[in-house]
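Next up: a single chain in structure tokens, the form predicted on its own.
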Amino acid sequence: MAGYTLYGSEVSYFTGKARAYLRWRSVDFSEEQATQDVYRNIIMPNVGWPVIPVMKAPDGEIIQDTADIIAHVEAAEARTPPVRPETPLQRFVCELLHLYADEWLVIPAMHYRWTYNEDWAYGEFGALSAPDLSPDAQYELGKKNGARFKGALPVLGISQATIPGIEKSYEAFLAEFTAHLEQYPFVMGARPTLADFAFIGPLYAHLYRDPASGKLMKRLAPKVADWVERAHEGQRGDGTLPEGDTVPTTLRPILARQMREQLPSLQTINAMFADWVAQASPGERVPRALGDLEIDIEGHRETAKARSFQLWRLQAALDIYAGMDAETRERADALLDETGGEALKTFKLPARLKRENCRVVLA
């Protein structure tokens, strides 16, 4: 039977996440560049819009979204250790960090790419789409194709008003992650988990690989750069996580940063979602943006779009929290209290979400 095929690119945020996972899982897979032909013949007919990565399973099924790709391979391969921690508190934290990496670290990742690496990125996009063109022609094509990605900066709240806060927060995150890596080789302990592959998304494709931001990472946080190299290559570690379902204390500053910066946005988005749910029907596609909100990063504020997909990622964490026994819930609550996440203890989505035909819809 043929192996898996990953359609993506080195320049893609989420392709790096899927690639690192597939390498770590040691499955038979090949990667094909998402050229114009791949978009035309595979991605658009099966997914409906231009997005990468997309994976073709050995039976021919097409899967989109990295969480779905990982879940599909985990179920199909049934290998050990599982990508998600087996104990509830560690699994809860892993999903919180998944949410943070996928939906909040995209802000510094996009800022550094399009503020400091723009011309380089155009060349990369052009070479990906049309590898046979000349470099000049690739640049022009890349400029055309890259326009929609650069156009996402206002959606994310990236502007001259927030750039100082974004850079301050990102450099502090690098210091916090460095302190963690001085004690543990991977995010949750001595082996990779979903949290590592989620962090690879922004930290490899944008913040390590792009020239200007890569130099910054290697200068300020060489241990983070070393982790990027190891995790992206699929290094397995020794297979252990901290005993007793404990969470490394060195993750608390990162979780506290997430709660300060991302949690207020999630609360606002959830209120907007409740208003939308009141008029919606089961199976209806959730709008990608539910309105406008204000983000605050290190005291720097800007208007951004209320991106609904964050609630889908959050639902996975809340489901784990809801299923905890009393003793685990008590430890989870203590961690949330310590990191400023008290609001998550009573956070309720007004309706459940699900994935259907590669889209998030009302369950």
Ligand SMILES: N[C@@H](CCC(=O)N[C@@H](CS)C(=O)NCC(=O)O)C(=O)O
The other form holds:
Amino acid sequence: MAGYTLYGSEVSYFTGKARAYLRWRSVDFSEEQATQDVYRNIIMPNVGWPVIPVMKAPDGEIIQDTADIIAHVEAAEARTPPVRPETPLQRFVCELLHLYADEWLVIPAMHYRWTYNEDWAYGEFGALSAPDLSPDAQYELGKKNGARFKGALPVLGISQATIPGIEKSYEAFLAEFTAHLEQYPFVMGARPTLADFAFIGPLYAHLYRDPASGKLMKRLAPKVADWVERAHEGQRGDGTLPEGDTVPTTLRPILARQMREQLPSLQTINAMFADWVAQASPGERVPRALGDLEIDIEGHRETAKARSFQLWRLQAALDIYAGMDAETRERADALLDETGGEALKTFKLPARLKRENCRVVLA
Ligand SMILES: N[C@@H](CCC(=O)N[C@@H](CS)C(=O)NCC(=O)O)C(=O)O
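Having seen the form predicted on its own, can you show the form predicted in complex with the named molecule?
Starting with the chain above, the whole complex follows.
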């Protein structure tokens, strides 16, 4: 039987996440470059908008969104251990870190790529789209294709005003993750979980593989670079997650950073979502941006778009919290108190979201 096909690229954030997961899961898969032809013939007709990665399952089904790709393979292969921790507090933390890695660490990832690796990125984008062109022609094409991605900088709130905060935060994150890796080989413990693959998103393609960023990571945080190599290779780890559903205390500074930086944005986006829900109907597609908000990273502020997709990842975490028994809830609340995440205890989306035709819609 044919294996899975991953359409994506080395230069892509979310392809790295899916690739690392598929390697770890040891399934039969091959990766195909998302060339212009693949966008035209596979991605656009099946997904409806230009995005990578996209996966073709052995039965031909096309799946988009890395969380759906991972969920599909988990269900189809039914292997152990599952990618998500089996106990509730670890599962909750894993999902919070998933939200952080996918939707917030994109800020340093994009900053470092486009501030320090711009020309290199154009060459890479061109080589991906048209492998047969000359390097000069690839650069020109890459510049055209890359403009869409570079154009995301203001959407994310990356500007001269926030760059000092983004760099301060990223360097502190590297120190915090290093301190964690001195105790544990992977994010949740002694084996990889969804949180590792989510972190591979920002930390592989943009922050390790882009040359100037990789140099910085190897200089400031060689242990993080070593983890990137191990997690991206799909190493299995030879241990288990901590006993008794405990969460490594070394993750607290990282969760606290998430709560400080990302949670205020999530609250604002949720308020805008409530306004939108009031006039929307079930099945309606949620706009990618619900308005403008101000982000604050280490005291550096800028306007950014209120990206609605963050609520979709947040819903997955809140569902786990809502399903906790009293004893687990107490432990989760203690962790939220210690990390500045108190607001999550009462955080409610005004309506449920679901996925339909590769888009987030009102349930
Ligand atoms: N939430 C999606 C995000 C995928 C994504 O943003 N892919 C980037 C490249 S790494 C892309 O193609 N973006 C195009 C766009 O968002 O318009 C996932 O997890 O798969």
